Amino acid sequence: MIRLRNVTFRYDSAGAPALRDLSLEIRAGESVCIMGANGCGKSTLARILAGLLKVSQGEFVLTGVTDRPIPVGILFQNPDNQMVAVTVEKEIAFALENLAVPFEEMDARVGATLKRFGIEHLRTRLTSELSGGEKQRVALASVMICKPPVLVLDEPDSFLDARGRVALREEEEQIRHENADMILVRITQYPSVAKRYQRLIVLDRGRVAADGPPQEILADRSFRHKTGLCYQSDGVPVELPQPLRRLSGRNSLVHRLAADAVSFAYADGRTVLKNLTITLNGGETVGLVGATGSGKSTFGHLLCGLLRPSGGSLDYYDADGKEVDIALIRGQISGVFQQPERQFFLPTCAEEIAFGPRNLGLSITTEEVTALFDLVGLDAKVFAERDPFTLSMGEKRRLAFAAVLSMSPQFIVFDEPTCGLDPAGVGRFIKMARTLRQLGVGLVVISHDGTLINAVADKVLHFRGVGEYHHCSCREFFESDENASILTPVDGQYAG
């Protein structure tokens, strides 16, 4: 059993508590889902349950499983945070090695786990070279191999494609069937996921705001609005702050990107893109979809100039159709990474937002930085002086949006932009994307989320396999059941 009584936790003794006087019990055999807005304390609670954090005040007790070698297994929101080995097979075997499992048994269990999760083809791959979705599946497999009696899943489907989400659900069901006493704690942003569980706990600003059957809790629309669990899809555009309005008036050189027979192979010889030809225009949003590991993020990095094609060409054109020298486009094409913390390097959030314009020789005032905080749903009074690495995943993503938008780029690549965002944040992103499109900004949105792609994209580029690409209108894409099945369903899942 898990018991927390009057638990308070602070990351900084002088800062606001992440959890406030929180009390709850979870009994053996229970499956519990936890929801809440970004920054409400969900991941903090997950780390306390896993024994990774000690409570500042109150009591946390775990009974009945402490005699097990690994009493609690946890899958982090960001799989990079738990990767310890160089190759996939060593990553999955790591826990067994620490438990001194004999080699023959270990090898058999690793092989069975690779097969069970459909990742046999990744066995000898370097973990550092995996896509976000591949890392998530490997991390999940490395946790599941030990069959812990308490399993904590912190948004485990963040980077998974439709196939991976089905595999995750089947694995959960199988483990619960095999161990009726197992405690399963699942953190999610999706009401459609929460409804599959027996019990839902909603956190709001570090406290328990609701605890009961998910169907009953999620039926209260006013409660969902209050706690950030409601997807807001109205057509009211967001008000862009002064930096975007002012900077958008400068010379915008790039109005079109053209990929001509682009190919790319990594240093190990693995080809991920082959003969890709497509044109991207300003004021157009392209949804980039495909299975995990199909090359979507690689193409995004090519567009941003972070990688160079192994073959073919990627060219930039101005409004008159004249080619623009790549040396002249600094700041005009930018991207938000799948793991946003990879693009942070300054001590405070305010400095992260201001860095881009100043690096381009442009000025940005404190008032303009505050307006960008407001645009992405962060309170400047709370976040301006915060260390970016202390933020939750959703807060980091919002900060990354602001840091990129401060430069007013003409093209933006958003790689899985809604992973870690609460439903209210997804609605805010959709409004922001539509407003940017109206201003003539070209967007590439990489996502496994059918609701998101359907809401923002004009066209869809489907990566079917190396050298196999299909480009069509968004409407045409979703009219095909075969195409749409690669994404999570377009079913208003954020609205509950």
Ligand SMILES: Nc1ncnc2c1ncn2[C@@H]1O[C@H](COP(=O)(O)OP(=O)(O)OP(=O)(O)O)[C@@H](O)[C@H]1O
The other form holds:
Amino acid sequence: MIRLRNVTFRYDSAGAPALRDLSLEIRAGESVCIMGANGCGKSTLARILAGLLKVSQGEFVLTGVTDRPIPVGILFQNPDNQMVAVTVEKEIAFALENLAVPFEEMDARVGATLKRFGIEHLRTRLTSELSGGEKQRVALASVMICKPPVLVLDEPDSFLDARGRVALREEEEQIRHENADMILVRITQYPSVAKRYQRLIVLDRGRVAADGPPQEILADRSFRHKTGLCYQSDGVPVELPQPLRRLSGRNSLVHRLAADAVSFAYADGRTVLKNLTITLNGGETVGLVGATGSGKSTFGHLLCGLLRPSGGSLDYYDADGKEVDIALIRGQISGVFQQPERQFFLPTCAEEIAFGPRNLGLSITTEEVTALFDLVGLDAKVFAERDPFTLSMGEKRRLAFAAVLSMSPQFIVFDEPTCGLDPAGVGRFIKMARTLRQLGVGLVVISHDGTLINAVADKVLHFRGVGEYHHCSCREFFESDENASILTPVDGQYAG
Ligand SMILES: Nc1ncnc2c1ncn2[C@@H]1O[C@H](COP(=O)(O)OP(=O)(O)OP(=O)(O)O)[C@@H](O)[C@H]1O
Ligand SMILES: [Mg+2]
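Mind sharing the form predicted in complex with this ligand? What's above is the form predicted alone.
After this comes the whole thing, all chains and molecules, with the earlier chain placed first.
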């Protein structure tokens, strides 16, 4: 059993507590879902349950499982924080190695686990080179190999495609079936996921705001709004701050990107893209969809000039149809990548936002930086001086948006932009994307989220396999059930 009594937790003694006077009990055999806005304390609670953080005040006790070698298994929100070994098989074997399991037994259990999680083909791959979704599956397998009596899953589906999500659900059901006494704690941003559980706990600014059957809690619209669990889909455009308003007046250089028979192979010889041809225009939003590992992010990196095609060409054209050199248009084509912290390197959030424009020789005032914080829904007073690496996942995602938007780019690649965002943040992103599009900015949105693609994309480029790409209008894409099935359903799950 898990019991928290009047638990308060502070990351830093001077700052506001991340959890406040929180009390709850979870009994053996229970499956509990946790929801709440970005920064409300979900991951902090998960880390307390896993024994990785000590409560500042109050009491946390775990009973009935302490005799087990690994009483709590945790899947972190960012699978990168989990990977310790060089290859997938070593990663899966890591916990068993630590428990000194004899080699033959270990080998058999690793093999069985790889099979069970459908990742045998990844066995010898380097963990650092896996896609986000692949990492999440490997991480889950590496946690489950020890069958921990308490399992904490912190947004385990954020990088998974539709198939991966079905596999995760089946896996969860199977694990539950085999371990009737296990405690399962699942953090999610999706009401449709929460509804599968018997018990939902909603956190709001570090406190328990609701604890009960999900159907009842989520039926209360004003409660969902208050706690960031749904978005306002009113179509009112967002107010763009000054640095972005520069866009409309700017003699925008890049107007069109043309990929012509682009191929790409990584250094190990694996071909990821073959013969990909597409034109992207300013003022147009293209959704990139396809299974985990199909090369979407690689294409995003190519578009931004971070990788070079191994074959074919990527050309950039101005409004008169003249070709422009990518070296001359620094900052005009920018990307917000899947793991936002990979783009942070400065000591404070405010510096992170100001860096891009300053680096390009443009000016940015403190007021403009504050306006960018507002745009993404972060309070400048709280975040300006914070270390970007201490932000919660959703807060990092928001900061990464602001740090790229500050450069007023003409094309932006957003890789899984809603991954980790709360529903209110998704609504904010959709409005922002629509406003940017009206200003003539070209957007590329990589996502598994049907609601998002449906709301923002004009065109959809479907990565079906290496060398197999199909693009069509967004409407056409969603007319086919088979197409739509690769994304999470557009069921208005977040809508207010
Ligand atoms: N290492 C840290 N140092 C200081 N503050 C932190 C640290 N980690 C988290 N916080 C703050 O504690 C609060 C709770 O963070 P936590 O990661 O638990 O939120 P969360 O509910 O999981 O959010 P998300 O939905 O974005 O994942 C946030 O305000 C966050 O900025
Ligand atoms: Mg979190």
